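Here we start with a single chain on its own, the form predicted on its own, put down as structure tokens.
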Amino acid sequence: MRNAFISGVGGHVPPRVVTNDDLVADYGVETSDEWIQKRTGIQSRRFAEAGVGNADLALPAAQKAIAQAGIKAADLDMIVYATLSPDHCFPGSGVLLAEKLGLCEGAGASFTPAMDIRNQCSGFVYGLGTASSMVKSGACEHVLVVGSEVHSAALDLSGRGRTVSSLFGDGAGAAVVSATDEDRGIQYWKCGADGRYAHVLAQKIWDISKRPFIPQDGDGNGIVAPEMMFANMDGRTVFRHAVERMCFAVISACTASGITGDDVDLYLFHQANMRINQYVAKQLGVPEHKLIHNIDRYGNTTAATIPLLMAEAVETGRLKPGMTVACVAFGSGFTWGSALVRW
């Protein structure tokens, strides 16, 4: 039977560390280290320097995943690129990464197709499910799934935006999903969405229903109000739905696969808020030794959180062949998803 397994993973974060105290001292954000840690568990995050785009950050992560998979970039049959902070409105960042990987020129140009998906914090799980289906169907042998974010360019780093700007950081993660006849790999995946809450966590940088879609001054320059330019969130509503949907996603995955939570060796929760993850773990009865966190060091890197966790777990030896891994995410949309992987 043809299965789809994760043959390689890679992660990359920019070198610049921004602590909670740095947000106060360097940016004048009206907050404190105590306030942020108490509510989110975040101590620091990474910010990319000016001039570094989304695909730039994704490139090292992708190269590491490809190398670990033991293939060349030209062997990829597809790129699935998840982000909420693309380099441009269009084209998508997937084609930019393909060009940076050298897939578009020279004698060995493969012109690998690139698919961009916009499912925010759930993007990587959506991408994992898409890649798994493509591989299991026989349409692809190797699919590169990327989650990459450069949030720092679009954060309201002021007292006005402190409840959101303190949450996010920059980073990228990638995984190669490959075909195998072995009894391993992505055993189950399922995603969901509830558009009734689309406004609860959103960045409405433009409204395409308006004419023009961005207000203009007399010289034709765009004018974007802060409430449209920056992300807005109803934190209490997000917390409540995140806990409910993440718990349900894990239970559904285990039930559909005929296992219990005790059979899962490692849980990779999307790193949005340490308090959410701790509450979910408590509700599910997941012991601390089965959890991995990096939100304290990186903040919420949205689509990159789960592949970054994977890459770190492999590098540190926490994730070993034969383990059963549960991945679960929840985010804007609302969207959510879970995947069970036999490593």
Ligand code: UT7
The other form holds:
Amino acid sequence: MRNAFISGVGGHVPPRVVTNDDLVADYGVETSDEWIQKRTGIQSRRFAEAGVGNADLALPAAQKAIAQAGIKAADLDMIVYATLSPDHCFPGSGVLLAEKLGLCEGAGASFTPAMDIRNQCSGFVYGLGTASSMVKSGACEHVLVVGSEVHSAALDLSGRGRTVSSLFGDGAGAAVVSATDEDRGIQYWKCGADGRYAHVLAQKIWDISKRPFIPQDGDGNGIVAPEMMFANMDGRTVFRHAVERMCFAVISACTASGITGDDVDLYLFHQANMRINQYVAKQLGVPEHKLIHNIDRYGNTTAATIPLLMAEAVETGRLKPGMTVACVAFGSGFTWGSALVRW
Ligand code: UT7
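Moving on from the form predicted on its own, kindly provide the form predicted in complex with oxa(dethia)-CoA as a structure.
Once more the chain from above appears, this time first in line as the rest of the complex follows.
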């Protein structure tokens, strides 16, 4: 039977470490190390320098994943690129990455198709599911799934924006999903969405129903008010739904696959808040040794949290062939997703 397995993973974070104290001292955010650590578990995050775009950050992660898969970039049949902070409104960052990977020039140009997924924190799981289906159907041999975010450029670092700006960091992760006849790989995936809560966590920037879509001054310059320019979030509502949906998504994945939580060797939870993950772990009875985190060091890197966890777990030997891995994510939309992977 044709299966889809993860043949390579890679992660990349920008070098600049920004601690909670740095947010206060360097950016003037009205917060404290104590508040952020107590409410979220975040100690620091990475910020990319000005001039570094989303696909720039994704490139090293993608190259590492491709090398670990033992293939060349030109062997990819598709790029699926998950982000909520794309380089531009359009075109998507997937085509920018394809160009950076050298897929669009020279005799061996493959002109590999690239598509962006706009599903925020659950974007990587949506991408993994898409890649798995493309490979299992026989349409593709190798699909690169990317989760990459440059949040630092779009954070409201004033007192008004502290609830959001304290949480997010920059980073990128990637995985190559490849075909195999072995009994391993992505055994199950399922995603969900509830648009009734679309307004609860959103960065609207413009309103396409308005004429023009961004208000203009007399000289034709666009005017974007801060509440439109930056993300807005009702944190408590997101928190409550995240715990419920993530628990249900893991239970559904195990039930549908005929296994129990005890059969899972490693849980890769989306990294939005350490407290969310502690609640989920408690509800599901997941012991601490089956969890790994990076929120303490990277903050919430949205689409990049899970592939970054994967890359680190492989590098440190926590994730080994034969292990059963449960991935689960929840975020803006609301959207969520889970996947069970036999590594
Ligand atoms: O990736 C998926 C998307 N995001 C999430 O999953 C986030 C889910 N939500 C959360 O993680 C939490 O709700 C937050 C960490 C965002 C907020 O924690 P909370 O315990 O729910 O705090 P809160 O929003 O109820 O605010 C409590 C107080 C408020 O002050 P008052 O009104 O009680 O005086 C806030 O203004 O904390 C204040 N506050 C802060 N104080 C210092 C909010 N943000 C900060 C801050 N520093 N950064």
